[in-house]
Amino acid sequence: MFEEKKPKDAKCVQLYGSRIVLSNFQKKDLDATYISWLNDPEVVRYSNQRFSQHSLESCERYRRTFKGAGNHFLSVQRTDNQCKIGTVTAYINPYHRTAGLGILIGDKSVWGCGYGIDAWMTLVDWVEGVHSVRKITAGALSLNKPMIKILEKSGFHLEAVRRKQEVYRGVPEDIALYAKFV
């Protein structure tokens, strides 16, 4: 379960799982580190960043498309030493009551380690709870076994799969489209 710490700024999220802190977004956070793993084809593999060559001004372009949406784009970071390893997104549609969720764990140093798991069980936690959604969604190239297992373990189920939905490395593989009913 997460807990939620009421920063001063009402519109600021700052939300706490066992191991990890979820934060908005800042300016602050658009670094090398962070530009790195998008720009890094290992962390990457599975996504449609690995198409793109990021940059600070990029980067400043996504984090602005979030201002004023209702979507929420969070930093993850380390409670034991405030290193920042990754990034959350939540997209919210009030009008049907869905959210669609994603993450990237960009410090390879962790990964395995078990934050993903907290950042991404945080993530849907807040959201069931605050959002009031009735169902959040969420997707992984079916070889991305690491986000199965995590949608798996939090409860998500197979909705659907896109059969040889996108092409990876030369060869068309499927989308595993997972949904949670809250």
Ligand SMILES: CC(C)(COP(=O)(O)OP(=O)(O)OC[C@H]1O[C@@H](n2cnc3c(N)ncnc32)[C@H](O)[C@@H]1OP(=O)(O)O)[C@@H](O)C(=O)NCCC(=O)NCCS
Second form
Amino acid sequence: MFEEKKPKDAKCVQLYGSRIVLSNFQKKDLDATYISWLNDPEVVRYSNQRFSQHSLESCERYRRTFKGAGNHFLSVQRTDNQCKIGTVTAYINPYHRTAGLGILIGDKSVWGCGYGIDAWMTLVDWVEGVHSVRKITAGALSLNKPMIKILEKSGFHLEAVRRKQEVYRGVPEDIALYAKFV
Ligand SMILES: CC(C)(COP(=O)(O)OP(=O)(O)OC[C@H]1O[C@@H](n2cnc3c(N)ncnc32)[C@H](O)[C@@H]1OP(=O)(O)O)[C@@H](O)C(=O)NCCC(=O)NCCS
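Could I have the structure of this protein in the form predicted in complex with this ligand, to go alongside the form predicted on its own above?
Once more the chain from above appears, this time first in line as the rest of the complex follows.
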């Protein structure tokens, strides 16, 4: 599904899906468009990011947490027009050999067009292949139907439900915890 380009720097990631490329989120990617995704109430409606106001400084602080930590913060870019449409994250625990993944397709104009599943599968394939990871996890509010669909289509199984864990628009809602054994 993806082809990993020969990196000069071992930490340089470039992963090709069908219609997207994932690459290290760099300082130059931290622009007004990226910040606007995080401050868009619709984009972050199912995430705890909705409780924070994001700025250049806060985003740069977040980006820096990935430096040298063995975790990955990658930009999602369309291959047809080079537009950046979102980000993915992979937190690797080398001791337990687990990985926790996340995704944000910030460009709402492409929601429902298949970029989310493409980016997700590309990330999952890579994490499975190169990190000696034995278990991959991800979670979502049960209300987040596209994300639940992505998890189920990419071979994750429902591991647990944290019942009425988070309040969404005044109503306590479930968090679904998914996992995939490699
Ligand atoms: C969740 C998210 C990644 C989905 O990305 P996307 O590019 O819109 O998803 P896709 O187009 O690849 O669609 C994935 C599946 O969800 C389905 N889907 C899309 N929108 C849907 C909706 N509103 N209701 C139900 N299913 C939906 C699609 O039909 C597709 O299933 P299919 O392949 O069987 O047709 C994206 O909406 C997003 O990043 N949202 C904001 C951040 C977020 O919620 N991240 C996840 C937090 S855990």
